[in-house]
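Coming up is one lone chain in C-alpha cells, specifically the form predicted alone.
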Amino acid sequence: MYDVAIIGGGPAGLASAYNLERTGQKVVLLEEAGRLGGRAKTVNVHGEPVNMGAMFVYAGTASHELAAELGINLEPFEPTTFGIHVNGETVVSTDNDDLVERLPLTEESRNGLRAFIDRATSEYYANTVNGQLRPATPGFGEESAQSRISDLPQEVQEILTAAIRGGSVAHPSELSATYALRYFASYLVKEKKNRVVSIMGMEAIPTALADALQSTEVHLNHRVETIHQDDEGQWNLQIAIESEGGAGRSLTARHVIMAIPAPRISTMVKLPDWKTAALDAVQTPGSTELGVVVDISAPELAAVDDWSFIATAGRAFDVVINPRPGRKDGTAQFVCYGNSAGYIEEANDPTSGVLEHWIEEFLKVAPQLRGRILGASIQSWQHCFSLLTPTRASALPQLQAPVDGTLHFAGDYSSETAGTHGAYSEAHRVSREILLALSTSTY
C-alpha cells in the first residue's frame, strides 16, 4: 500500500514525488519508458547538450524557482536579432524595419507585415512588465491570434503562422492572443527578461529531481495498463513490466497522480463524464525537432553567432532558434521546431533518412553553413505540449479537479500556461492538494 502512486516520470511526476517525499509520504513513481524527464529531453551532439523538446526556463515561474533550488546552472536568453526565411531567402536583422525592407516580398506584403509588427509590439509592451504577462485586458484572452493576421496578404499570413507555430506549438486559430504575446511576440521585440537557459540542457532539472529522491520507489519500463477503484476507495494499478517481457504486477495506493499527456489518460481509467469532457477540450498534438551544432569559426560566419529566432515559411519546420546567441566561441547550436510537421514516427528511426532530409531543409535556410555541421539529432513526439486554446482555458477548473478527491491530474495540460513550467507548477498544486487530503484522511 502506497500513499501516492505517480504515473509518469516527466517534470510533473518527478516534481510531485520530490514534494511529497519530503513530507514523509510513501510514494511510487511509474514510468513506461527507459528514461526519466519526459519531453524535457537533452541529447549530446558533438559534445554539446542540445534540447530536443522543452527549450527554455521561463523567468519567475515554478520551473525557474525549482532550477535555482536544485542548483542548476542558468544564464539569460538575450536575443538581439529576428529573422525571416521566405521565398528561398533568409534575412536576419537587429532592426525590424530593416528586416521588412530587405525581405523578398511585394510592397503590399511589406506594408502589411510592418503594420502587424507595429501592432504586436504595442500590444506586447501594453500587456507585459519586465517580460512577464500582466492580467489580460477584458476580452483579450478570448481572442485568437488568428484575429491579428487574417486580413493580411497570404504570404505574410504564412510567415506569421510559421512564427507563431514555432514559438507556441499552436496554429494562430488555436492560440489565444494573450499567449501569442508570450510565446511569439517576445521574440519579435527581442525580449531579454523572460527566458533563461539551462547550460546543461532542460533535462538537467528532472535529472536533479530524480537524484534528490531518497525514499521514493522509481520504476522504469513499467507501463500502467488499467486503474480502478475498489470498494474501500483505494486505487488498484495493473502494470506491465516491459523489461521483463510484459510480465504483470499490481499495486495499491490511496492517491494517484496522472502525470502523463492528456490523450493517454482515458485509455487507463474510466472517468466521470465531466472529467472526460474536460480532457476532450485539451489538444496535445505531435511535434518534431531537429538539433544542429555548427562550426562558425570562419570570420565570414561571425554574424551567424547572433542569430536568435528565424521564422521559416515553406520549410519542413516552422522556426530556427539559437538558445545561446552571441557565445563568441566559434560554435553555435540551432533547434528547428517542426510543430506544423507534427509527429513523424519514422523520424525516430536513424535509418529512415528523415534526419538527412531535415538537415538539407536547414541548409536551405542557412546555405553558408554547408560543410560546417559538426553533428545533428532529430526527435519526434507523438504528444508534445498542450495548446493554449481558449477552450482549454475555460475547462481549466474541471481539468484540475480530482476525481473522488483521490485521483489527481497534473501536467502542462492542466496548467494555466503550458510546457515544463506549467508542469512544475501543477506538481506544486497537486502536492498541496494531496497533503491536505491525507491530513484529514480517516485511513
Ligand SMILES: Cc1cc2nc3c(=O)[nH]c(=O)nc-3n(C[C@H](O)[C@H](O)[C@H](O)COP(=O)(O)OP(=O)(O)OC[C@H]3O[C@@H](n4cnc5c(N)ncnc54)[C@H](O)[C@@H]3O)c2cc1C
Contents of the next structure:
Amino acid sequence: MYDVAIIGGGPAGLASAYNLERTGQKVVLLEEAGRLGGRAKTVNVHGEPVNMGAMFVYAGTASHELAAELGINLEPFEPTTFGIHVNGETVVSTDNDDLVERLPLTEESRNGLRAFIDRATSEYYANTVNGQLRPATPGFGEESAQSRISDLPQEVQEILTAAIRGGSVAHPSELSATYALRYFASYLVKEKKNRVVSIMGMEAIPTALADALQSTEVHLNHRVETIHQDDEGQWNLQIAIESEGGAGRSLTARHVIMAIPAPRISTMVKLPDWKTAALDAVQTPGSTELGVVVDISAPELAAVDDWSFIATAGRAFDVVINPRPGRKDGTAQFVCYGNSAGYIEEANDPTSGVLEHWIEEFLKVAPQLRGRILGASIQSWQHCFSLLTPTRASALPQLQAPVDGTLHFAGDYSSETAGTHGAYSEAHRVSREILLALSTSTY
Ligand SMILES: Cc1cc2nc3c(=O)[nH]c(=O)nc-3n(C[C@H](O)[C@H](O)[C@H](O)COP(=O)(O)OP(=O)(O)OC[C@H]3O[C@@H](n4cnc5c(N)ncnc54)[C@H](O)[C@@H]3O)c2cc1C
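What would the structure be for the form predicted in complex with the named molecule, rather than the form predicted alone?
Next comes the full complex, and the chain you just saw is listed first.
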C-alpha cells in the first residue's frame, strides 16, 4: 500500500514524486518506457545532446526555477538571423527587409509579406514586455491567426503557415492571432533571453529530478493498463511489465496521479462524465522531429553557424531551429519540426527509410551541407503538445479537479500554459492538493 502512485515518469510525474517524497509520503512511480523524461527527450548525436522533444526553457517559468534549483547548466537562446525557405531556395538574413527582398517571390508576394512582417513586429512590441505577453493582452482574441493571412498570395500563406505551425504546433485557423503571432514575431524580432537552453539537453532536468529521488520506488517498463477503486476507496493499479513479456502485477495506493498525455487517460479508468468531457476538450496532435549535427568547419560554411530559425514552406517539416546559434566551434545542430507532418509511426522504426527521406529534405533547405552531416536522429510523437485552445481554457477547472478527492490529474494537459513549465506547475498544484487531503484524511 502506497500513499501515492504516480503514473508517468515525464516532467509532471517526476516533479510530483520529488515534491511528495520530501514530505515523507510513500511514493511509487510507474513508467511504461525504458527511460524517464517523457517528451523531454534528449539523444546523443555525434557526441552532442540533441532535443527530440521539448527544446526551450522559458525564462521566469516553473521549468526555469526548477532548472536553477537543480543546478542545470543553462544559456540563453540568442538568435541573430531569421530565414525563409520557399520555392526551393533558402534565404537567411540579419535584416528582415533584406530577407524579403532576396526571396524568390513575385513583387506582389514580397509586398504582402513585408507588410505582414511589419505589422507582426509592431504588434509584438505593443503586446509584450521583456518577451512576455502583457497581462492585459487577451490570450484568446476573437480573431484567428488564419484570418490575418487568408488574403495574402498563396506562396506567402504557405510561408506563414509553416512559420506559425513550426512555432505553435497548431494550424493558424486553430490559433488566436494574439498567441500565434506573438510566437512567430518573437523569431522575427530575434527575441533574446526569453528562451533558455539546457546545455546538456532538456532531459537533464527530469534526469536531475530522478537522481534527487531518495525513497520513491521508480519502475521502468511498467505500463499501467487499468485502475479501479475498491470498496474502501483505495486505488488498484493493474500493470503490465514490458521487460517480463508483459507479465502482470498490481498494487494499491490511496492517491493516484495521472501524469500521462490526456488522450490515454480515459482508456485506463472509468471516469465521471464531467471529467471525460473535460479530457475530450484537450487536443494533443502528433508531430515528427529530425535532429542533425553538421560539420561547418569549412570557411565557406561559417554563415551557417548563425542560422537560428528558418520557416520552410513546401518541405516535410515546418521550421528548422538551431538552439545554439553562433557557437563557433565548427559544428552546429538543427532540429527540424514537423508539426504539420503529425505522427508518422514508421519514423520510429530505423529501417523504414523515413530518416533518410527527412535528411534529404533537410539538404534541400541546406544543400551546402551535403557530405557534412555527422549524425542524425528522428522521433515521431503521437501526442506532442496540449494546444492552448479556448475549449481547453474553459475546461481547465474540470481538468484540474480530482475525482473522489483521491484521483489527481497533472500534466501539460491540465496546465494554464502547456509545455514542461505547465507540467512542473501542475506537479506543484497536485502535490499541495494531496498533502492537504492526506493531512485531513481519516486513514
Ligand atoms: C517536439 C516537441 C517540442 C516541444 N517543445 C517544448 C519546449 O520547447 N518547451 C517546453 O517547455 N515544452 C515543450 N514541449 C512539450 C513538453 O515536452 C511537454 O509539455 C511535457 O513533456 C509534458 O510533460 P508531462 O509529464 O505532462 O507528459 P510527458 O512528458 O508525455 O510524460 C508522460 C510519461 O508517461 C508515460 N506513460 C504514458 N502512458 C503510460 C502508462 N499507461 N503507464 C505508465 N507510463 C505511461 C510516458 O511514457 C511518458 O514518459 C515539446 C514537446 C514536443 C513533443
